[in-house]
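What follows is a single chain, given as structure tokens, in the form predicted on its own.
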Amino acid sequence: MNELEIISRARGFGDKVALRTENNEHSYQDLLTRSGEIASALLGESGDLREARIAFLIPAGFDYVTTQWAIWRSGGVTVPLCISAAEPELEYTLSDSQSTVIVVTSAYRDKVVSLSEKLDLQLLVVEEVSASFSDKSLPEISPERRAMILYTSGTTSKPKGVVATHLNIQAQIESLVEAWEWSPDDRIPLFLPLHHIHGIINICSCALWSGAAIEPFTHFDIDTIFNRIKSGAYSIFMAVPTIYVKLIQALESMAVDERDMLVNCFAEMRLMISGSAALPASVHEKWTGLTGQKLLERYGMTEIGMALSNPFHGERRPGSVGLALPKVEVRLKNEQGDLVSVEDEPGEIQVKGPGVFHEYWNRPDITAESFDDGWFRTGDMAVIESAYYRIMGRLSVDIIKSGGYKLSALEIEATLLQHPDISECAVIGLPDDTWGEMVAVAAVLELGAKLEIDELRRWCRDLMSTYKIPKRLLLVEALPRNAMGKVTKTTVHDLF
């Protein structure tokens, strides 16, 4: 039987734990059986999904990955969702993937109800799901299908459904497992968005892949976190730089024989990663001070997965993301065109290699556009010091990166376009030492309007993920614009 890479090592796998949270421990052979069940209920009379989009609103743990290997072994291709995401968000990415089914937990189920009613969509609740459905033939699945549509913000006012195939996936998973020497003896704490690529790619499906162990958890909870910490838990650990500072800001505040008892155990652990942002090399620093281990930073994006890391063995530099990863091509280009060829000179990281995502979903223009002969234009510039690359920032000023999360200030700008006191506005990102870029908005309000920020925010939660909310508001009589009338945002910036 030809079988997707990760469905037959997993059997070979068997009753080693897979995932272990404060309750249950679940086997790989678990995964194998559960995700069966589910794959044969999606199937139902049909003998195979043929790339058809399931998407599924799931928190971390047994059900997600179970869900997720469901649709890929049924034909399917998964459409994760954001457990935060307001309801038009899900609206929007229900519509434009053209999703058919849609699966939940049952503490989901009143989340996604009414739209699967207005969207004509199936309801698959994972729990009704029984044993009765394993003895289904699961169809033969090709690694060059669609597998996975990831939406991720960018210059355009709607996010792109970014798509991936099984060998896409497969690429950039044995990319890292090189790279960063997975095992299966393993261990690593799983509470990152798996609505995202870091979450999804970098820890579950890496993990999974070498017969490693994960903990998922809802949610980031520091005492939680601490506390399993203490015990040892793990061998690996993966954050974003936000994370990071929240962990210094407390263990800097603790008594000194705890935080030199969590400061030892950290340093046991064999690595520990930081992505998805920038890191401050201040928090590079003041983290190897504290607990001796050096972190290592790479970079990447959805459509790429991971292109460039510091290295497992060797130096790992503060303020940059090292080396191109195992079967990664990687070149600067400069403004005029040209590859860049000496060192300190500014050009656009562009990406080739088989990880590299198929297509924007239903986007051939946009997709054709952002490649060079090739190779894929990912829109953030850097510069080459002693080998190693240094990210100086983004081409688009309409790009902010906070807490880990790449958000579209021209989407959020849409949004807050709709309430009733606001005529104009200009989105932004302000630094900030948390959140790496803190969302703010510059406003012009309707004649005899007030709105103050607090109000903002409240409108704010039905309509946006609570990432996106701006933080600061700033009333303006009119936004700056240049002689042929367009905001600009580096004055938007400078009125901050």
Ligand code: AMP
Given for the second form:
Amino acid sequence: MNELEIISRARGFGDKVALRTENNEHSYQDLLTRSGEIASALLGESGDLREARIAFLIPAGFDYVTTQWAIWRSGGVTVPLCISAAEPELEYTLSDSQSTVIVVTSAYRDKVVSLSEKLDLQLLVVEEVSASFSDKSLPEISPERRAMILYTSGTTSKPKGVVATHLNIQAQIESLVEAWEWSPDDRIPLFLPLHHIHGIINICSCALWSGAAIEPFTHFDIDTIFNRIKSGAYSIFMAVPTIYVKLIQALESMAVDERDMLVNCFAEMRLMISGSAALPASVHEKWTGLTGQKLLERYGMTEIGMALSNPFHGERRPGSVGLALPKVEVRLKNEQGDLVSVEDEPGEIQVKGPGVFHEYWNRPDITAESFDDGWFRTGDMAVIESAYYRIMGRLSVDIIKSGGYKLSALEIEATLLQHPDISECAVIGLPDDTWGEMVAVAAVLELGAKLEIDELRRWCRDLMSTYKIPKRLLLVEALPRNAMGKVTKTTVHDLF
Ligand code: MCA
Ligand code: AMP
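Following the display of the form predicted on its own, present the structure of the form predicted together with the named molecule.
Starting with the chain above, the whole complex follows.
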């Protein structure tokens, strides 16, 4: 049967351990069997889901992977939801993607019951799926079909659904497996969220494509990770810069004996990678000083997968993101729209290749605007210095990167304006040693109103994921505006 490559490769790994948790081990064969069962349940009487969007709210682990594979094997499109999302965010994603089914573990049933009724979605609790299925009942899936929609915040107020086909996903995986020399001997922890590329592709899918073993965790807990590092559990480690900052802080505050032991264990890993946001050269150098490990920094985006990476063999330069990855073409275009052909001249990063996404879901105009003659316009600026790309910043002031999450200032502002005491506001990202950028808001209050940051944060909790909630509030008489009446965000920065 013509089946997806990640599935046929899994058959070859058979009894090898795919997922290891504190109490359990699951083999590749277990993933195949269980995902077949869930696929049968999703199909019901139908022979093929024909790209129906199937949303799922499931923490990292066996149920996550088997649900993801089940959706793919039954011809559906995965819409992974953020575990910590607030109800209005879930409702938006489910409605915008026009999902017809939501799959959850029993622990999340209560969180989505009323939403599934409101939106007329079928609610499937994964533990309740019975153990019966036959391979023959599964449809053939051509790799050109849509496979996944990930929601990404950006220059529009509401997040956009980024649609990837199976071919896009395979190209993204193959590029990284080749560049970073993944092997069946690899063992990796997975503590990053599974509604973004970093967790889904770079860690989970690359590992499973390669026959490696994953240790899934529901969240990042430094003591748990340290314990596993001490027992030599991992060969590869991938994290966002904030996590390296937190690891450094924890190591530096430890007794010397314990630190030495941990540091030696970090040093033994074959590869440690940082990405999703800029890794300050100082953090990179501090990590090398502590552990002897030269971090490999890479650059990517939801729409393109990974594009640039420091080499696995060769110089890994602090502050740089290296060179184009296999299967990826990268160019820079300057403000005048000319191709940059010399070193040290900045330009926008544009990317082409089989890993570049198919479309923004139901947004043909924005999809068309995002390409320049077939090249995806990332909105990130870079220069080439001594052959390596270095990221210089973003074209949009309305995008904030906090702890690796990309946040839209416009989306946060739209929610804050629902607060009865706020009459106007401007959200910005302030430079921050731990988060990279910290969400901050300057607000004008209604006449006579009073508002403090703690109260605002409490109010936000029902409306947005906690990582989007402003950490600083500055009350102002008026927002700075230019002659056209537009808020000047650089001046808002200065006010803080
Ligand atoms: C948690 N908090 C945050 C963030 N994370 N605040 C701002 N920004 C954040 N990123 C807040 C919580 O709301 C909470 O606030 C307090 O910090 C403690 O929360 P906790 O969950 O315990 O924090 P943590 O476990 O230390 O989380 C930090 C983290 C997490 C592990 C760095 O933010 C994370 O997993 N980030 C990775 C995101 C990611 O994978 N991005 C990839 C997308 P309170 O105390 O008030 O409740 S980018 C991508 O995929 C592209 C393609 C790429 O290039 O990779
Ligand atoms: P996302 O849309 O969540 O996929 O985030 C992608 C964005 O993260 C990119 O457009 C960059 O702005 C940023 N990014 C990812 N990796 C790096 C990196 N190594 N250095 C600087 N910025 C990065």
